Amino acid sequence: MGPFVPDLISDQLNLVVALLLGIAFGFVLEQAGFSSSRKLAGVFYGYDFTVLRVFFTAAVTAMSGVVLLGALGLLDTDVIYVNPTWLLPAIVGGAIMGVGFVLGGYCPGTSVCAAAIGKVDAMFFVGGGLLGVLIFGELFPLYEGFYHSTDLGAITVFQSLGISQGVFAFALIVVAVAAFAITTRIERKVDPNGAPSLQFPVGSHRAAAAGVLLLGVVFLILPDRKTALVERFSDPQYIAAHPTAVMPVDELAFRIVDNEPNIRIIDIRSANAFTAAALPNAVNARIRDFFGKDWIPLLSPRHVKKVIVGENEQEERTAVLLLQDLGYENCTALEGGYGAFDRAILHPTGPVSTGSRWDADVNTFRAGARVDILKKIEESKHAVKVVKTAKKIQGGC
């Protein structure tokens, strides 16, 4: 993944970052005029509608910004803090706060910035948000069952619509031309002689608006990268073609009753399947997860064999293969998945016979480490190792 705030900066320094960003987008938003309060008041009015402009321009920028960084690899979307969704109280408090910002000519944001340069009225703003947040702490307990009611957890646009994700941003995009369009005439209609629209350059915003939706286009076709990885990787016939390194059960098994240290296990089932069965030190993780942040410290040393568990040979296969892809080596699956290892050692219904000279050898290695591994699964159980995972970005206005 690409360089960003969660390996690069420390919560102390981050602090210090935010403060200076703080104070650019302060100046940007007075030199913008978001410090008139004439000006923000006017897209209720429809004489101005330079806020929902700016707006809009800003979700399509930061969205493009995410769908394509996370399309090209370079930026971990699933470290990325989503808040969670309670749907009428945010309902209510949406309403609340525009009719605040209709009454007041403010937004939280931009009345600090109107209040940093001296506007009175700005300042009573703020002092009369400090006071409803203080009348909302006193009597949170009247309507705390409100306030938490309808939770929908942390859930995004479109997922809570069952599209994808391009779809959306095409949506949004097409949404927001149109909506540069529709206000252009009505701010003219309003005001014929004042409308900041009037102030446009119809060539350059034409030109702007057909690039726009082009990128739309493009987002509409561009597929997931993780999704399209998984399904490249879990094709039959791609891994018919693409052989990965097997490890024979018995040779796990000798490796754990060895207590090798260079030998890492990774369980790719279900976390109910994991919890009830794991092996020793194994660890537990879904295929998705490897394109995380959280994996590299436990998959990156060379030295260190890494084993895929899972359900099946051909899941394990497509984690290896997956795994090759990001840059991870020394990975192999093992044979027949964790069903083979279960059967052939820790509950195996019979000695084994293929009648070669070596039966009896290894039937008595494999009840020696039956009893071996199984007592390692037992003292275990109370420790099972789960990979941290990385602290989510939150931000937000």
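Rigid core here is just the name for the largest C-alpha set that superposes within 1.5 Å across the two forms. Residue numbers count along the first chain shown, from 1. Everything quoted here is computed from the prediction, not taken from an experiment. Compared with the form predicted in complex with its partner chain:
Comparing the forms between these two forms on their rigid core, the Cα displacement of residue 362 reaches 2 Å or more.
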Second form
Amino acid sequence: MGPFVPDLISDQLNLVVALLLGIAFGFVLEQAGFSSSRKLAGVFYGYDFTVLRVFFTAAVTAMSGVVLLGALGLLDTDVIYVNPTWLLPAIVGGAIMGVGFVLGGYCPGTSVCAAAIGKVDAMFFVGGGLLGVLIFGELFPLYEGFYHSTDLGAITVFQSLGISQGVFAFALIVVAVAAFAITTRIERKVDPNGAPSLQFPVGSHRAAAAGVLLLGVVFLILPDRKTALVERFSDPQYIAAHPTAVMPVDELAFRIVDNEPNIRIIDIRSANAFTAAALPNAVNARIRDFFGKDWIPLLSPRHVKKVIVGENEQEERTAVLLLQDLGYENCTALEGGYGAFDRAILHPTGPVSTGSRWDADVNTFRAGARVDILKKIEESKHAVKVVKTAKKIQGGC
Amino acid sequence: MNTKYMNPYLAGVLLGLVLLATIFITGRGLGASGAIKSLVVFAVDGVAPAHAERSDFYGTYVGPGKDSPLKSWLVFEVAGVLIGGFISGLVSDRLKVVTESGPRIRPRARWFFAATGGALFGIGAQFARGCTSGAALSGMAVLSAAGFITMLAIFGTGYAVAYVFRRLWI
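Having seen the form predicted alone, I'd like the form predicted in complex with its partner chain now, please.
Entire complex below, previous chain first.
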């Protein structure tokens, strides 16, 4: 499962990968004509829409790949770098760059590519870029507050629009195809004899447009794998039809008191509830964490019984079903959830009748277990409980 | 000998696949302005190390125990862009020292405006945390809100001011 950094590819090797990917990037940019400032500037004057065609096609291709690989479970989209949004700085910075694009006729990537084939104006652009960063750095205190303002975090565009990923991907493809068709007409009007689009084989372009629209329709019906699995196992009917192992509270209490090494308590309640009160040596997790690679070492040993502790048994059984589906064995829910354990063992309101002739023994056991487990909880508070959480990959310029 | 450019849609698909491969292998996108920033940070740190470490901007990247700013992913990637662009120019017979400009502007003026445009990109890319490649294109690929906002801001402003600067290009 991708990405391969940092687990399969080390930081050092990653630099070699960067060089190779950069070579491919530079080669394609140059072949596309991005080493020509007149071609690039054409997008703003209507005589050459190459920039829009290449840029939009590349964005749609890469986005489609990310969505498809994510849906197939081949790419862990929860750890890849999603550019964080600083709303106002992004708008102001984009506006400054927009003026720079019209004045300079390049953007940084294309200027490097154009300088490589001898374009003198591109060399001036790169020099200007260095100067610009220096000016920004020297005057940084003037706008440091603004630079850090309106920090919205790594939000996705479809979340902020309140629609699903599939609907957004479909809409983007429709917009792209429409933009290609409209700009081709504009281009031919502005320059009836020399428009680059006059060279196009029209038939194959129409076929490509139909194909990419079809792909868009696939996105509409393609569910996100993680969400789909969690939803399926959250369905009460599905849970009722698929019983899972359930551990009684007294058994868990006994195993904790017994210092049994081969149990692992995984608490899926919220971080707040977990911090407020949790079982000894429990680890806290969100259900979606189980998809990640970081949990494999903890979940995969078969001889260790994984006890899932949640707010209620329903939620625990969802987690157990998901873990089983992901290939982890020896997982069990806790009877009645954390609340039942708390009421029976940790903070009972009084002796409880279980209806059997062993009532006295049960109550004796629970009283002893309470003292022992509360002591263990106190001790484990000082220990580090957090499992290595999914490490976000650092990226960006 | 082939000086014709590639079909833009084919080039777009290839560019998209390069970007997708980057995300799949490394978990991050492509970029360009970050390498320019690393060069500047490296230079400032070389000339005035105390000044660089005190600064809230340069100080993030330099200081005791930190790798050289040049040992960054984007510096190596942009070095690759230089090589890749050169190879492409070589195979398509486009290697030529030349200044490209609109029909109504002299080379010196073109140089001035190219440098000014570059400077604006240098400044703008810091605010937006990336340029057309790192923020807009790579951001759009991972469906980041910032990617779409930056893309719209760049091209929207470009169209808004294009008429004012039309003498530069047409």
